[in-house]
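Next comes just one chain, in structure tokens: the form predicted alone.
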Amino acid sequence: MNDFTTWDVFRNLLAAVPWTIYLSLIAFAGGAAVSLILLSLRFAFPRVAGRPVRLYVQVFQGTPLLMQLFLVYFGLALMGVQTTPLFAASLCLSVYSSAYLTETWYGCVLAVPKGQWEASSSLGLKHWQQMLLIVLPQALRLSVPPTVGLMVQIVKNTSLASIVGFVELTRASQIIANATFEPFLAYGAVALIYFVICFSISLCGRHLEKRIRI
């Protein structure tokens, strides 16, 4: 216990930081994509891709995290498909986020006044053309508080990929507890260190929804 001190528990911490925020952004990134995807399939094609659509989100919504990762982790372990803790948790994070950034865009899409649309229309503007001039920009203003919600949610969900054996800041203060037989401190700085993380994006957030309103 004496040859470590606090500098070297935050230290170590500290080191494992950089892989919590690339887990965070490869899981936003990811699901953003798929999405956006998602989006432009359901209103391009409200009848054909809006079942499967809202399908898809339902049960990704609708099951734990942890067990989604240790369906893929493992399964496809069992089906004989290589993958690691990185992959695995990329994965299961993007197609998570994937589900609530469709919901939570398609809602802010929806509300846009309808008087919007009728003007668009009256215009002679074309559906994209509606969607992209008109609407979307409408849409990106109601949609930064809770995709900044999302954000924070994402990181905080990054420490569930610990449990499949990938050491992002969870998994590292788990490590540092069982060697210095000190988990208050070594949990109690990673939780100040979640906090500093997820205040930080909660202030930009705010900053960044007053200048798209001005």
The other form holds:
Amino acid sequence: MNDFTTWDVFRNLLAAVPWTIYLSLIAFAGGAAVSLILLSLRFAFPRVAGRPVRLYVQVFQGTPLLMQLFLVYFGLALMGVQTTPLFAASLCLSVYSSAYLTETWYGCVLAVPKGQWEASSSLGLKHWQQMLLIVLPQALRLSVPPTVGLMVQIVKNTSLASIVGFVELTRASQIIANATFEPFLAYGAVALIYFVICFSISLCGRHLEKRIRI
Amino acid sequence: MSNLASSAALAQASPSSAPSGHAIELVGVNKWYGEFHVLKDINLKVHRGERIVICGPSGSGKSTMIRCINRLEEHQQGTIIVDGIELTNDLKRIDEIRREVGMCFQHFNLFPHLTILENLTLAPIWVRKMPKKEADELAMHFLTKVKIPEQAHKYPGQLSGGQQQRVAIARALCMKPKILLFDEPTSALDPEMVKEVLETMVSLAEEGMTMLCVTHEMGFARQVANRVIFMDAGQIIEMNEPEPFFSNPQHERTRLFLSQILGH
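Switching conditions: you have the form predicted alone, so give me the form predicted together with the partner chain.
Complete assembly follows, chain above in first position.
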């Protein structure tokens, strides 16, 4: 039997870090793209699109990400569609984050005071000009803290991809724990790495918040 | 009355025809918030260059009335004609009217993410399609007029309340409006800042701007108003020139109101 040093454990874990980060980036980018489309629809056609968008958000916020992963990965396989763990994880995480981002960003737009709409109306600005020049820039500032919070959630949620066999941090730590018989070291180390990633994101967020505050 | 009715009929027949004699005409305007009847059969004609002060207890509909004039609120019944254009659901007409009607709010509603200069040039550039350089010059002209040109590159949050309200007035002026609406412009200000805002408004009045002003500053009303209106429970109770309005109010409710706000 091989002896594993603590460094070996960390080295192997660190090798899996890029996958966690890739997956987080895909989930965030995909989620942001989808939610921007949904938000545009919701604001442009509130009567037609309001209900379906709300339903979408409710469905994906109200079901566990784990079930969504199972359904996509194993469900699609049952229907004869072969997926890869990466595809299934990316799809589910994107959809899941898009639900939260849509709701959060919608709230940020609504949080811009009504007086801003009234003042820009009274000046004769058109609706799209009000949105683009007055409301969205202010909503963007409001959205930084909750968006950073969601990014941290996304990073932690990527650990669920391990369930369908995608080798990211959590899956790597399981493999290492099984090989070294030192679960406390492996899982402790992986928790520390998650914390470092998430804490860095929070720090960046705080910095960004300070820079754009008026 | 027949005169009023016929001019309303005329305006209805050709709503976007040449401006009629009045800057603003409200004929039989009614508005409800659900069950609540906020505006009850409001009739008001405002001449060009006229300054009107509207007072009344809170909830009397005075703000709602002036907010109907630039369609921040929708009226359900009656006719509103602004600068010869009848207000309907036609967005083009609403835009047309808003270009000619400036408004100042109780809480200023400056755009916090833009500098003072950008606050002023935004509408001229995007609505009037004015070149930026020209808009900048125009903005500086009006900032000088309200006596704060040195604040041009600051953000609204860095200014005092009185300064912010003067910026808001300058912002409205940059659109070169024919009519200015003021919705309690000094109510949110500390007492020592009220004066500087009122001075700005007096100088506008002296230049012949058509002004409708919801305020409880009765000194201002005496000094500049052509007519003072008292509203209560959604109705215009009394309308008169300032001198008779203050010295000899006709209606009991007006007397009570005046004694309450002038009494201390």
